[in-house]
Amino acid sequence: MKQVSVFIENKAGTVVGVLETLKKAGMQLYAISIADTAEYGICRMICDDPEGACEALRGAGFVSSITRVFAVRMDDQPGSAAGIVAMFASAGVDIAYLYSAIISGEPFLVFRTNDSDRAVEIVSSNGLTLAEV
């Protein structure tokens, strides 16, 4: 899955700008994260079309990528987001950060790892179900 990443500035309205752009642009926007810092903040996001955003918001003056993450489904009962990590951590592969978000009415864990190529044996392997935007 492709999760856009923005650079913002950590002040007030900063985020409405953004949020301001996608829906302008006709995005639709499935999970938003924020992180912050004393300066500046890294706002993730899954949506429709993650291309499209990335152009929108530099078009208007936001400074974006994309990066793969997985968003793996998960049991909507305590301890699933527990499992679902205790998976990639025995087989040593490390999650760089997560969030949760719902995707089409169902619970999912979006993370970005450090190798995509072993996690994708992992979901497989323990049949795991991605999520398809």
Second form
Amino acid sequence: MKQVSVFIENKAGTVVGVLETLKKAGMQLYAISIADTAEYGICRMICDDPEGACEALRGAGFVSSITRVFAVRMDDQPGSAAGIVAMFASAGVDIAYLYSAIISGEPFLVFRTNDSDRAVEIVSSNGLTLAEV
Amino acid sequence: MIWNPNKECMSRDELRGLQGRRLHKVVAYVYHNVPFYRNKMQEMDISPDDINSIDDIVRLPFTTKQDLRDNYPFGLQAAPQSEIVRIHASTGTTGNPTIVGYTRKDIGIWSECMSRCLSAYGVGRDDIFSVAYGYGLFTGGLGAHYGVENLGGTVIPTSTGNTEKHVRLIKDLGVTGIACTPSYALHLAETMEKMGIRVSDLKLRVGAFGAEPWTENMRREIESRLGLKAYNLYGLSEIMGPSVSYECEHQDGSHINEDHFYPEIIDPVTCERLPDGTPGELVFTTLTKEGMPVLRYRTRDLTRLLPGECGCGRTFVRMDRITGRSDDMLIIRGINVFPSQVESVLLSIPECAPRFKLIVDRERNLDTLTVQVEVRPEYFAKGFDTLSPFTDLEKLVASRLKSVLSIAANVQIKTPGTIARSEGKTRFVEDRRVLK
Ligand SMILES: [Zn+2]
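Mind pulling up the form predicted in complex with the partner chain next to the form predicted on its own we just looked at?
What follows is the entire complex, opening with the chain shown before.
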């Protein structure tokens, strides 16, 4: 699944600017997550048209790009996320970051690992469902 | 093309003779017409009769920007008001502005010198030339304007301001040449790209850039983004305006119009004259000016005079690029720092745009230097989802700055377009230190 990342400075109005740009471009946002340090941050997003979103953001002067992440469907019950993360941890695959998304009314766990090939194996051997966007 | 080979290519001996005769004349002229110079020379016990060759110039007093301010508005004017046909002024951030009056002859010499510059850039009668320096009190606009007219080219007095309109004029009128500040040239390129206009849609082929310091990297960037050959044009209003020196096709320093503006390089601290090739502060004496002649005016610009002959045939001495300002020099934790050093570091890193700001502050009695730099989005297009490419860049900039400046700087990466752009002179430095 494609994720849009935007480099942001930690100052008032930056995130509003990102969201306004996506709104103007008519993008539907499924998830947003911000990781930051004292001065900068990375805003990660899942939306219905990643290429269109990235282009709109660049046009508005933001530094943005597209990378691939996993979006695994969660069961709507306690412990589901923990179970998924544990599958990767026990296989020795590190998760760099994760956040949750609601896509077409269903909950998903969005994450990036340090080993995509192993991650694909874990997904298929455990019968996990990936988001289709 | 060489506009005036009789002067621009005259033998060094002949030139020195001419400079000596003109120096004697201008010294006698200010001695009799400007009390400021008469008093200074009397204090130093010299009279115009002591100045008989160009080498005697070292006996003369210096003139500083402060002298010009102290004698505001007309104290240094040598010609009677009835002879003055134009006044320009440069505004400083502090104190009185500097007022410079020109006689009809001064304007004629200015136009002549400017035509020499434009000819050296290959500008001729068939060129359509847009002057995008500010018109008005600043000398850039009218100075370049008169030069193009004198040369017989077509001048478009665009001035600064509406950049989109300017781009449209350049395209629709088939403008072939442009004069402006290098930062405005980049602003123009940015606007052009935003408007979806390509270099191949334009007829631009030559640009005359000056009024602020720029580097070889900026030159390459301007040349590729505007599709022209970029030449350096140097000048300052206290001496004349643009046209004091100019690059020829060899682009190995800028030839100084030495028959009108005599250059020296001095040590900015001891005021000792330095030999050719040694870097120091540039000093000019106007040899033919009538309105407001100046003796040994300290420009505060740091550069050197290049020894040796130029392949173009001109004999006028060449000055190197301006590497900084002796008064822009920041003393941070006792270390001399020139903004141009920071600029050269940033220009050596492709991810950094040539747009930066220095903030000097003092925290707990310790000076701090913050360097804000904009990134170029195209260098991050290949994909990122963490901050590491940005923090890595921050570390790279910091380590290069440390090795060049010998002091540590706090580096801040900024998104494109967030550091203020100026359409006039670029402001690089914000010194927030409050001393005493
Ligand atoms: Zn030359």
